[in-house]
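First, one chain by itself in structure tokens, the form predicted alone.
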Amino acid sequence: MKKKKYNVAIVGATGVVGKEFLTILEERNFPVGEIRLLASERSAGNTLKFKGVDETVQDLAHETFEGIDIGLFSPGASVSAKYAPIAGKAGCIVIDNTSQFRMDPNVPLVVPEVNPGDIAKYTKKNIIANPNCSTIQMVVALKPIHDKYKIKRIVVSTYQSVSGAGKEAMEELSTQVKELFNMREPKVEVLPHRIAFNCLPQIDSFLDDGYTKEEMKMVNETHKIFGDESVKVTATTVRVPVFVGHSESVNIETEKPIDPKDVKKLLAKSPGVIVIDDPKEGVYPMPSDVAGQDEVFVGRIRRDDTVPNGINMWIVADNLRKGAALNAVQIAEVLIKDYI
């Protein structure tokens, strides 16, 4: 007999994604019994509201996860590496938003609109990985196309907001803008260079081949989520001075003949996708418009005439919601519906 309510722990509760977990659980009326908010020792004792009640943040270091059904994790990767297995052994099913377990062959990497059946593999470790934010929005838009036309190659350039680097990066952008308007040289402490009125072609550290870890996440995670390593993927990821919302310029080449009008019709009826595409009227998705929205928005769908079966498109989503907290809660919804 299924439970009517589930005890939920949020690890990293005071971070931007942790707070978004609380908002989305409440918005979607997830059947929460006990809510347990966990963070570092310095955040313990603070309170956050959930359904109008002040909930006290507890020290993660003292947590056993006994009695917890689902753990929504969004701390640092090293914290997840330590505590997610502890939670899993205690019977808690962890949905982890960090990069720690994404490429673990014994941990499913899931986007519910794309590969919900992979959730069943959680039993190996009691851990499910949430993909990278930029990967999530791209595969939601591309999986219907891949299923119908078989994508051969993906070239993606991202324009990622500072919230993807955490609340400290958001604060740094805000502070730098103020400093520049007051004719003062801003400090650079969180991101590699000044982000205000600038674009940084670096997210995460560089690898020996010149790509960044963020770029290779998009390559490797797309292969795992699609279950198809034959798709060639190359990425350039860029940090831009936007607070919330990631944008992507995506070029694909397919095996089968493909027409932009058919792609628009296909995506318009695909789960989790909204097509906004009337460029003559200046209508296309922008991060300022999609902040706070759950769907992945697609526009600028047009033919690439340089290859036989090519399409260009523009993909935008709220990285804190669909790119992180919402995707994790959607996984939890499938869990309680079909598995626990």
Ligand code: L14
The other form holds:
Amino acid sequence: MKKKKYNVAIVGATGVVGKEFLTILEERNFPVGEIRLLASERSAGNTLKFKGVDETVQDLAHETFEGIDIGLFSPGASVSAKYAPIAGKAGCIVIDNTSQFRMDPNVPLVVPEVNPGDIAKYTKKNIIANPNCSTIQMVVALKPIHDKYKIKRIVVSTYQSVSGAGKEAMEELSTQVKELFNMREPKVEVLPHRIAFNCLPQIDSFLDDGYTKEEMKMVNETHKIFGDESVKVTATTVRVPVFVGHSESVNIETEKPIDPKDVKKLLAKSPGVIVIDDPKEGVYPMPSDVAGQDEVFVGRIRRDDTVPNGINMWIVADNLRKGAALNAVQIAEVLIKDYI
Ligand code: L14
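Okay, that's the form predicted alone, but what's the structure of the form predicted together with this ligand?
The next block holds the full complex; its first chain is the one shown before.
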């Protein structure tokens, strides 16, 4: 028998993505029975509003996940590593936002517009992984193009907002701006260098080959989500002084002949994508317009005539919504519609 309501736990409830989970569950009228807010001992006892009611945050360390149907996880990766399997064994289906389980062959990595069928594989561990924010917005825009024209190679550079690194990084940007306007040397504590009036070509840590982990997430996760390792992907990921909204400059080369006009038409009718592309009028997507919205926005669609079948484009999305909480709630919506 199908349930009418589902008990939901939010792990990492006091973080930027945790709060976004609450907003989105409420906005989309997700059929929540009990809501359980969980965080570290440090945050336990705080209250957060859900549907107008103050809910108390509880200590994750004391949680058994008995009776919880769905766990929306967005703590640190090491916290997911410990608690997602505990929740999964207790019968709670975990949708995890961290990088911990994404490349685990027994865990599906899902973007509902791209590979909803992979959700069926959740039963192996009761865990579904939510991809990296930059990967999600890129694959939503590129999947329809890949299906029709077969993408051979993707070259992407990202312009990622500070909210990806959490509320401490957002505070660091605003504090640094204030300090600089007061002629004081700003402190650098969260991000690797000063982010105010700056760009940092580093997100996450470096690997031996000179790439960052964030860059390799874009490569490996794209292969897993597309179910196609033949697409070549190379990435440079950069932090910019923007609060919310990630942008990407994306160059693709396809097997079949491709025309910018056809790409515009194709993307305009693709699920979850909005084309904003009138460059002569100065119209293209920007994080300042896109923050708070659900779709992936694409503009600056134009031919790259340095290769036979090349296209350049600019892709922007709200990294806390489609890049994190919204994508996870959309996975939960497919789960309750088709599986539980
Ligand atoms: O892997 O610092 O999902 O902006 C995405 C955001 C890693 C950190 C992930 C950031 C995170 C990243």
